[in-house]
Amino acid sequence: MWGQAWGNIYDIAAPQGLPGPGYDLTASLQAKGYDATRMMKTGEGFYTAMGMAPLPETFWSRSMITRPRDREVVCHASAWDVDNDQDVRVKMCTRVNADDFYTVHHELGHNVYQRAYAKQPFLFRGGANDGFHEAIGDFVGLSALTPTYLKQIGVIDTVPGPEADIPYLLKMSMDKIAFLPFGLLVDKWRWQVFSGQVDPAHYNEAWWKLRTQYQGLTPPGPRPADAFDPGAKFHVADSTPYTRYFLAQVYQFQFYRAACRQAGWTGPLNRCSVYGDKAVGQKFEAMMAMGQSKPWPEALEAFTGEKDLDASAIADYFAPLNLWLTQQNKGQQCGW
């Protein structure tokens, strides 16, 4: 409803004349008998296969991983560190589908990070910056969606050939690339509000001005004078800063590229899975264990060898798609 990810309209944007990704992840998970617990156990398995400790027993007894039958809850997925030590939990109304398969790996990334820096002095128990905390699980999620990994854990039986790369990357870009302008504009709007640049009478107008400027989106029809569309976004209503998600969208690809290089991967970046690579896991956990004890550039360098935000990793990941789209759009007027 926010237009922050466009993967759900992939079916009307799918390239004509090309085969699909070669499998339906939702259908495969359901056919293999996955339930919420098995989804969560599979996510945990990714981290333990990289050498990290299993989740504590209290995680399984205290987390909410399915929608309760006896009360209303907020189902927006989130991960929690209750005691700044080992009492980590997830709150999620897990469904057996591709979206939640990714989300499980993402949310557990928060818990794995929290446990990694638990031995730091209290003031340093946190992500190197807010973007890091979101990017940890997203990096693992990038690996977890690859057909390479899905074959490794038996969710799919065969890895599709190279002809499936363009459909795979196009669908991924409709979530990842489409998110970048949205991730930027939410806090741009908030800053306009907090600074007084925009008064309450123009909150909604300012919101749609940014949506059109950065995303090329307009409302489906005229908006009433008292409309407050940004309030429909959880993070606006909850007053959760949003720049972390924009930064994480870059960091996750930096982490992913660095991990694949360390693993010696030489194929297309989008097919790389670091599942089971304990050497990569050891180096990754060492970065997480730093928490906030060092400036974030030093934490970034500890794992990637790079000291600054570098979006070239996104370009590397989507390079085959960019080449294909350049050919497809030849002679076309792109933009809005």
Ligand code: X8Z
Contents of the next structure:
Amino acid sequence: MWGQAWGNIYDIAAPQGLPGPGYDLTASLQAKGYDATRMMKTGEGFYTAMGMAPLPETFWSRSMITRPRDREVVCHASAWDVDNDQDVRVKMCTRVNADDFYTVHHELGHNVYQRAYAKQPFLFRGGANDGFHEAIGDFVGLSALTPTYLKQIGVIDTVPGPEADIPYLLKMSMDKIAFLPFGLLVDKWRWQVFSGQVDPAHYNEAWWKLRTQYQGLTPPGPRPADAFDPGAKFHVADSTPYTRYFLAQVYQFQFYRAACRQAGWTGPLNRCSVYGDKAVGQKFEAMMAMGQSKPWPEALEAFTGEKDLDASAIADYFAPLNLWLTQQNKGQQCGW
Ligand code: X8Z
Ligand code: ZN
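Follow the form predicted alone with the form predicted together with the ligand, if you could.
In what comes next, the whole complex appears, and the chain from above leads the way.
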């Protein structure tokens, strides 16, 4: 609806004749009889296989992981740290599909981080910055989407060959790269509102100006003068900052590249999974345990050896796709 993730239109956007990524995660999860609990348990399994503690019993008794039948709830997924200690929970209307499989790992990343820094003094119980908080589960999700891992846990039966790498990366880029402009513009718009640069009569116009400038999108038809399209985005209505997701999009690839290096991986990055790697898990948990006790560059350095936000990890991950696209787009005019 917001054009923030495009992976689900891979079928109609990919060039004709290009094969798919070699597996259909939604179909596989459904065929194997997954339900919400099994999705969550599978997510938890990734973290425990890296050496982290299983979720407490209260997680299972107090979380909301399916949409209740008897009342209206906010279904936008979130993770909670109710007592700033061990009472961690997820609130999610989990459906059995590829998107929610990924989101389960994302949400649990919040809970795993919260538990890791629970031993810090109260004021340091928080993410190194809010981008870190969003990046933990996304980093894990990058491994959890690899065919190698999905085969290991029996979700798919065969690992596609190297011919599936470009399609896999193309689909991933439609989620991860296409998200960047959106992740940037939500708070750009909000800051224009908060600073008074834009007055209420022009809120919607300012929104679409940014949508066009950054995402190349226009509304499907003229918008009425009293429309408030940004209000349809949960984080705008809920007043949740959004730059965190933009930052997380970069951090997650830095975490992932560092983890794969630590694991001694030398193949294409998109095929790396650190599932079951306890040494990587230990180092990652040590970074998470720092919570907010040190400036974020120190936390980043503790795990990656890098001190700054660095998009070269994204470029490394998508390097084979970039090469392929450069050839595909030869002679084409890019932009809008
Ligand atoms: O809001 C979320 C998470 C909860 S922290 C589900 N995300 C952003 C969104 O849905 O807009 C994750 C990706 C970006
Ligand atoms: Zn989140």
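Rigid core (definition): largest C-alpha set, two forms, superposition within 1.5 Å. Residue numbers count along the first chain shown, from 1. The model shown is predicted, which means the values in this text are computed figures rather than measured ones.
Novice: Compare the position of the CA of residue 320 between these two forms after a rigid core fit and state whether the shift reaches 2 Å.
Specialist: Residue 320: C-alpha displaced by less than 2 Å between these two forms.
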